[in-house]
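In structure tokens, the next block holds one chain alone, the form predicted on its own.
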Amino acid sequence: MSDKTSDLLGQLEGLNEPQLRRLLVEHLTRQKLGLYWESSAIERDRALNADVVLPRLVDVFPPPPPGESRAARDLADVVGRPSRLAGSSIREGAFAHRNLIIEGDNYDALRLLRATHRGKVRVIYIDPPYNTGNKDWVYNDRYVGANDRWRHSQWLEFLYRRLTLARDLLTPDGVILVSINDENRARLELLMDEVFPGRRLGSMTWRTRQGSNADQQCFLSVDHEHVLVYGNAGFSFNGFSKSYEMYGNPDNDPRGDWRTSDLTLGFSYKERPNLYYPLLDQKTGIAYPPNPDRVWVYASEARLKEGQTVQAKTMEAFIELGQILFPAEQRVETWPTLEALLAAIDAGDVPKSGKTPLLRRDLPNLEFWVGRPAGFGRPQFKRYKADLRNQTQPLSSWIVPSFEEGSYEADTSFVSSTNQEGARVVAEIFGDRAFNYAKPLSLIKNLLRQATRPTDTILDFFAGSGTTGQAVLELNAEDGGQRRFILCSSTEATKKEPDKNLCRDVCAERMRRVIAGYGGKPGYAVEQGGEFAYLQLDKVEAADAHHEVDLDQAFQLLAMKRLGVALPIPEGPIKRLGRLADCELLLCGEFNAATLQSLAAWPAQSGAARLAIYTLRPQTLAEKLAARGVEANCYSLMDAVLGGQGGNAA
């Protein structure tokens, strides 16, 4: 018996009946076609449900004014004060932070966000580890190297657990954009297909560097990466505004600017016989042969069957409207006999579209052209700007590098710099290369410019040096938007580097410097998103949560869930979250006579019509307030804290 078999039997002996059933169901229902990697559904469930993740507010930026603590403002300070959140009033001033930087394992951060931001994130961008084997990612507090036997399975399972959580955060029209190298694109794309079935929208390719002989095989360049795009049904990129330079109105047409366009459709006369007919100009009597390889785009009334209708207007209707432009000057030929026509066909002296002859011996109804003036020009369609249904052009899948700008890109391409820009920007901010492999700011900024709207929430749970946060700030400054960012980054501490803290010392520090302004560049006001709260994660065993959950952490979780912000913790037994419409949101732990008296007076003092109170004993509190003539909706604090984090991630 092999060691691996022995280990497997030992694991099976330790499983209870529900776990064995779970394992059997997984084995019997696993897809036989597609991506497969070593994984355990039981381990997934255990990781998801073993404990509860709670946020702890560690720092805010900008800091509170000198001499004023974060919790200094009480109810009297904020009643009636307008809020940046529609329909809500919260303890804000400089202290209600819409932007979040979360330190910790991003799996835990995503579990927390699934409880607080489910269905609220419209755009996710991530640049996950590429599984290169060059110790580019930490798994279970150690770097995964090229010689690890289970490297690929660990990488796939690592991403699978996080992507399944991230999937629940997206809005109904949300999108996730994932950067990946060429080597691992196929694996990741199959994984994304499994996590986001039916939601693949496409991919984009961008050049990572100007060119190198390194790592090239058979002179096939690998100087490029991909951005995979998976979106929910309602998502679309913003696109590019169409250029109207080709529109004009030389004839003072009262219907406005127009341009000429093609009048044919990409089907042959055999595929669309009803659209293959001579086009006649009634004013001149000149007929125009149809293209046997590209028939007319509009039907003729003469070819319609009795009772048949068409979606667009007929060719005759467009002619009557003046939208079919016949050539003013052209060669016109009349062949007196069929023999003369055939001789012209053999000589190639017939009307053409490009190099395609429009009259050939094998075409039907050649007799029509005997004795009839045939035009050698081509009619065109008069297309009005006012008739355009879509004012934008779709985004190209090719991202042009800045060093090749102007050489070959389409109108719908955007320009991005290479990875050198990412390193340069980090060096400008820190004075040295504090972070390797940062994506260029221009790439992330242009992706978000295309994917976001001005009020969207953007999540990056592999935030690295914080490029996504800086891109959000720059976009807000450009268009006056109110986008908000959530950046999740680990410390990347290991046994060899226990004091390393990438999130604190690089990601958050970068955002501080960017917001304050650096290298002569201006900073960002709070109105432009120039603020954030720095959170750390604590975990409590699920079985012990009722005894160990800290009220301050519960308050922070509720602030994120109900208001979408991080708030300083107010002092006192009654902690006010804020107001939604006419309802005051409060948290109250243990209560006594003084607390009940304060709660009873709260509606009159605040001007609120309703109270919503989270407490450890909701039914008891509701009864005691009712006895004082106060109706309040009281909710279980523990249900609110525990809700949304557990469950089967798959």
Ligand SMILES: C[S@@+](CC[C@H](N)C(=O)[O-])C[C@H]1O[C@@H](n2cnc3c(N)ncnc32)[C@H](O)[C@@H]1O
Given for the second form:
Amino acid sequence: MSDKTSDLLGQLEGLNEPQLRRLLVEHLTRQKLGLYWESSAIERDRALNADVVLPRLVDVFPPPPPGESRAARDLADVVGRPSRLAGSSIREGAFAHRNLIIEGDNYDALRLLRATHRGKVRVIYIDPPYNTGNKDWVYNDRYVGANDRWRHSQWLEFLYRRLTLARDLLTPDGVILVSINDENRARLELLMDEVFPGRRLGSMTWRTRQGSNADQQCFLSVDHEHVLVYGNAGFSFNGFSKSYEMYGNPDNDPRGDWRTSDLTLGFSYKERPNLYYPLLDQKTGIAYPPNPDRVWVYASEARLKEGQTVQAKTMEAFIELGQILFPAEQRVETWPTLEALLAAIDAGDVPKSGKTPLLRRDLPNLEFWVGRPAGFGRPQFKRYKADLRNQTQPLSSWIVPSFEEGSYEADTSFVSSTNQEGARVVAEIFGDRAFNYAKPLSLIKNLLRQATRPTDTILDFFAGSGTTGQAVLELNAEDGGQRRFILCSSTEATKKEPDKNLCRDVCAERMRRVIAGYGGKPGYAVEQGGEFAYLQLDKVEAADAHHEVDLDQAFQLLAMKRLGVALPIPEGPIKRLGRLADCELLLCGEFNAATLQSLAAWPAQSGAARLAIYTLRPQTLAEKLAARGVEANCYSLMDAVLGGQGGNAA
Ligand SMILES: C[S@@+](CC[C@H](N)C(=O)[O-])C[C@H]1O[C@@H](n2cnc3c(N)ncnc32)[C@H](O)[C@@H]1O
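Take the protein just shown as the form predicted on its own and give its structure as the form predicted together with the named molecule.
Entire complex below, previous chain first.
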């Protein structure tokens, strides 16, 4: 028996009957189409439910003014400002931090966010480690190298666990955009299909470099990566505004600006016989031969079968509306006999579309043209600007490199610079190459420009150097938006480098410098989103949570969950979270005569009609307050803290 098998049998010993049944059902009903990788459902379940993740506020930026008191904060908090969290009517305090940087393994960060931000993130962008084998990611505290036998499975399982958590964070119209190199694209795309079934919207290619790759081991000079796009049902890109240069109103049409457009469709008369008919201008009596290779776009009423309806208006209806433009000046010919017509056909002296003759010997119903004035010009369609969808969806084929900007696709494509820009911006901010894998700012900014709306929350849980945070701030400054960012980054500390802290020293430090302004660039005021809270994560065994959960951490988790922000921790046993409509949101740890008295006086002092209080013994507190004539909704603090992180604790 292999080590692996005996290990598995050992794990199964520890399961009870319902757990064994569930596993068996999962095994027997496993999909047959899709991606398989080495993974353990038991281990997955255990990881998800192992413990509870709690946030600890360790820093804020900009730092609070010296000597500022909590009382002043409370006042500002009560005055508050309307929340910018989508769908929330909570009034946030002036000291609420809307942008979050979370240090730690993103598996833990995502478990926390699953409890606090479920269904609230509109756009996720990630640029995960690509599993290059060049020690680009850490698994179980060590780098995974090229020779690791389980490299691909470990990488897929690593991403699977994170993506399934991230999926729950998206709003019903949310989207996730994922960068990936060409080598791992296929694997990742199948994994994404598994996590987001039926949600694939497409993928784009972008040029990572200009010039060829010097790596001699490559068979192709690799210069591209992909961005995979998976979105929920309500998502759409913002689109590009159309150019209306061609529109005008030379005839003062009351329906507004218009332009002429083609009245034909790319089907032959054999493919669409119903749309192949002579078009008659009733006013002049002139008939226009149809194009045998490109039939008319609109059906004729005369040709509809009884009871048949058409999606668009009929040709006659458009003529009635004045939307078919017949040529004003043109040659008009009447052939008195069929022989005369055939002679004209043979001489090529018939109406044409470009070089294509519209009358030929092999075409049906030539007799129609005998003795009837035939127009040599072509009727056109009058297309009104008002009838257009005013946005064009971005092209999926590629992201136009900025060195090719100005090419025709740039009007309707994402544009990005190459990887060089990522390195250059980091060097401008830090004065050296503090981080080697930064994506170009223009790539993320232009993706977000298309994918986000001005009040969205944007998450990057492989934030690295924080390019996504900078892109969010720059975009807000450009369009006056109030997008907020959540960046999660690991420290990248290993046994070899225990003190390394990428999140603190690169990601957060980059955001500090960007907010303060760098290299002659202006910074960002708090009102422009120039602020963030820096959080670390602690883990507590669920069973020990009752005596180990720190009140400050519970407060922070509730602030994130109820208000979507991080808050400075108030002193004292009663901690005020904020105001929801006419209701004060409070957290009260242990209560005694003094705290009960404060709570009883709270509605009158705050002017709130109601109290909602999170506490360890909700029923007792509600009763004690009721005895003092105060009605309060009391909730279990532990339920609020423990709920929503893991699979079973959902
Ligand atoms: C390719 S980089 C992202 C670069 C980023 N887009 C930028 O522009 O700076 C991937 C990042 O994921 C981080 N990472 C890897 N595993 C992680 C984990 N489990 N939790 C959090 N971050 C992780 C790595 O430290 C690395 O910085």
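Since this is a predicted model, take the numbers as computed values, not measurements. Positions refer to the first chain, counted from 1. Heads up, when I say rigid core I mean the largest set of C-alphas that superpose within 1.5 Å between the two forms.
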{"query": "Per-residue C-alpha change between these two forms, residue 378, threshold 2 Å, rigid core fit", "finding": "yes"}
{"query": "CA of residue 341, rigid core aligned, shift of 2 Å or more between these two forms", "finding": "yes"}
{"query": "Core-aligned C-alpha movement of residue 268 between these two forms, 2 Å or more", "finding": "yes"}
{"query": "Residue 360 CA shift between these two forms in angstrom, with the core used for superposition", "finding": "3.9"}
